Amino acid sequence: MKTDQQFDVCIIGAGVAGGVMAAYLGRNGLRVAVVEKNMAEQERMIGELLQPGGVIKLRELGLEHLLDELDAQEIEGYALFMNGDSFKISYPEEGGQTITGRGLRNGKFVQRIRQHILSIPGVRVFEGTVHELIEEQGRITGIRFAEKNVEGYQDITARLTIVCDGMFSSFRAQLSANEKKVSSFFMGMILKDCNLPFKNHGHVIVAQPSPCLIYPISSTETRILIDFPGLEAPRKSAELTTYLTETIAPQLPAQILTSFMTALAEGKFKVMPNHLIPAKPFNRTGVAMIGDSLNMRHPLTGGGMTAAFSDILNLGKRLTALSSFENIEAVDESVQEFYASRHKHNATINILADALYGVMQNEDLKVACYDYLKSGGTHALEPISILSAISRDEPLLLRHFFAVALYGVGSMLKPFPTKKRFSRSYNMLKTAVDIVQPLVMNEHPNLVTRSAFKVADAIF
């Protein structure tokens, strides 16, 4: 056991969230110790696609930098498909000018942030993986590591630990009320020199049985991500290569189809899990949580760096503002309040991903979506608000959900109400409160949505 080392944060994970949360604490004059299993560059299909939300939360967070040389490419808006059909939505204008996300590679971009984490005085870098949280008299004072290449074991303590150790988090059971649901699986392959139909845009393919998403991810990549619903994985195979070149690709615009042809030929894919995991962390002092370790949602939406930059510029604004890190009841009032308080932020990211999720499963609702968001005007204008993350507004969220459950029903009942319409009309709507209800419940609503929900269930 090598000697204690004493800083303010300890921070468990030096991916995105926990690398841009050390640059912030740091640049902000705290001494950090960040501990991250592997230093070495990672290719990885997830967080690679920032809304303009998360670049906006990163802007005030003073890291925008981050974003640069990294060949990432701007998105200014979505084009959706389906049938043959497609349109495009833009992402909102500020000062005559639209608000773009970025496209890019995972990798390099947490690379990006641990080189600049490595160049801030106050921070300390150890590679090494973390054993055991160390708790003294109900307090998590640090933790026990073993640092890679040295023998035995080193224990930092820290003022606070905050875990941001990813959706395979090792601490997540012991913090937090962990209910980890799986809704799907993402195949993703990387299509290179893609000819996009429509340039600097994400790409939803409203397909059967469910999504594909499409967006550039450098100057000369574009990331291909394909739905696969249920509990059990897609493995190469045979199967697999059919059920891609057969089902998928008619659906696909056909600009893309030499490139994806391809990536498909090359037979380079991963396969990762898409989680549902609702925020409920244990009330433990000493310790936080922020990134995937805390909160997942259904990745459709690219919500997931924007929600941990708005965490962590919640919980690091409320820590960095503190007299002194010595005062360890005013740091776990910091952390209760960022718990209390995080719902607010990030509310219409999480309801958002799975609800689109939802719809997209269902035939009706999925039609209905699409022809409610191409009919445009305010039907397609705030809904990307929300989903850029720009508005965080959660009534007008749910107003829009059920606007276009009704618009289903409105084209449902024409050109005459029949019995069998009217069921199928009532079957939609019950569906759209069934899948938002429980989403919407994660995420600590107030007394009038909670009251207005228990209307439903009556009618529904």
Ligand SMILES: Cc1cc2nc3c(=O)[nH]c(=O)nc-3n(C[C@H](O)[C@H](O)[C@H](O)COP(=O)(O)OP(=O)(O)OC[C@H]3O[C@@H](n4cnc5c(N)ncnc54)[C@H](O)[C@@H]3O)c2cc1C
Contents of the next structure:
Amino acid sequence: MKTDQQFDVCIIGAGVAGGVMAAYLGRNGLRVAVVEKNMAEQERMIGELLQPGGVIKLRELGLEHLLDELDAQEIEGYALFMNGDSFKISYPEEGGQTITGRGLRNGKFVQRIRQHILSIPGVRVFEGTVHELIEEQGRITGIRFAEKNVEGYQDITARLTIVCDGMFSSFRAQLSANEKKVSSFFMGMILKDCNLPFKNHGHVIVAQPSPCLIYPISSTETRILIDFPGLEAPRKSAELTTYLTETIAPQLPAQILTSFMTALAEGKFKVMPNHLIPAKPFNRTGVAMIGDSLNMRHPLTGGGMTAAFSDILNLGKRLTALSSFENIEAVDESVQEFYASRHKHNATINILADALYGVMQNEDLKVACYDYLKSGGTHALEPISILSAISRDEPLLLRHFFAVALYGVGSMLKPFPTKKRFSRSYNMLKTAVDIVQPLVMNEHPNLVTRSAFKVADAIF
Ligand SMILES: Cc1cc2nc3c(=O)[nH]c(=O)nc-3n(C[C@H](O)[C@H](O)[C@H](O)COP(=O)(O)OP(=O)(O)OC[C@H]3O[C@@H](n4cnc5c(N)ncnc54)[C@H](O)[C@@H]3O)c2cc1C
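Show the same protein again, this time as the form predicted in complex with this ligand rather than the form predicted alone.
Next comes the full complex, and the chain you just saw is listed first.
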């Protein structure tokens, strides 16, 4: 059975990426079908801190109003905590004003995006599950889906199918060289009426054994994410409660302890895996991927939605600039150009996320990083401009990354170098190279960067 229309674009999934893609294409005159398996509001612990760079991208897409009416909280920067010490770094300013991010409820944000696409005349939304991509003579020509409460399957044909079905994508394996790694798990709880030590700031607790993140997501709710390194997801148990009470709680700021212990006693928590999935799409015609189906990084730096919005602007501009969607070669070319160019926009977001997570797993680098950022000036301002995704300057990121390691070496060798201190310094530098090199290689580096890492390989 076919639906009655031929669409320019069919989008699988109306989450953050699929919804915003549909809104942009629909508002710019394309005929768009969206198939989403569950249109009801979800209780989610992902995608709740939008970096300022993501707010800017939404503005450039003409969709910043989607952040209104969510009780979203302006985020002005980050505060870092370690061993009872703390300091804050503000996001960069423009015209004397801080460029802010947003803390929000992901489920509410997604519903607001969906309400908006339902109001766009060129966009048709189906609630149903996509089961397969339809292929004709090697080209993807649409999708087969089962609509909710309707028997059997329906087909939608489109010049381009955009897969936005998220982290557990059913189509990633057939469309890309799917290399998926779980780095750790985040356990998330909502803290009620919690007064953060630094109002309107993201809080990073540089804890043992792994970091915790805390940020406001509404005027009454604060999210806490606790990292569990390794491949084993934490499960509800007396042992877990003891761990959270005796190991994690003492490392949290005193102001939030009452809310934390109340949330713990209520026992309402969620656990999500944190993936590293470099983008390695195959050269397939009639299809593109956006969002978590294409590319994932550790959520420590809250970069996922910003990366998705950058990709949407990149691909969306190319597609809406086409004089006709009948010319499928031009559509395919736009997709290939998008894949080839996207690294330049998203490399810093991807590299920083997993590099910083790697740093947090190494005791010496962790201390070096905290002290480096605390020393202020450009040591704080330039890294935060990259974290906020206002700057996408990859050489600047790499300079600061290695400057952290060298700063650590400088401190390590004090008050005078010893054999043991030399050996730890060497290990710190080697670990820094080992952490960042594969991440850089995932992002199609230029010849100079490749050569620099070859030299580093020879040294270490
Ligand atoms: C623990 C955690 C915390 C995070 N925190 C942040 C953060 O603070 N800031 C940030 O920017 N990013 C964060 N991220 C990443 C961010 O959440 C994602 O990058 C973003 O949500 C990706 O959007 P998406 O549209 O690709 O996927 P999703 O938002 O998951 O949407 C996928 C959609 O596809 C639908 N779907 C799936 N399969 C089908 C099918 N077969 N047929 C039809 N529909 C289908 C789903 O129902 C869903 O609506 C976090 C990630 C994790 C794991």
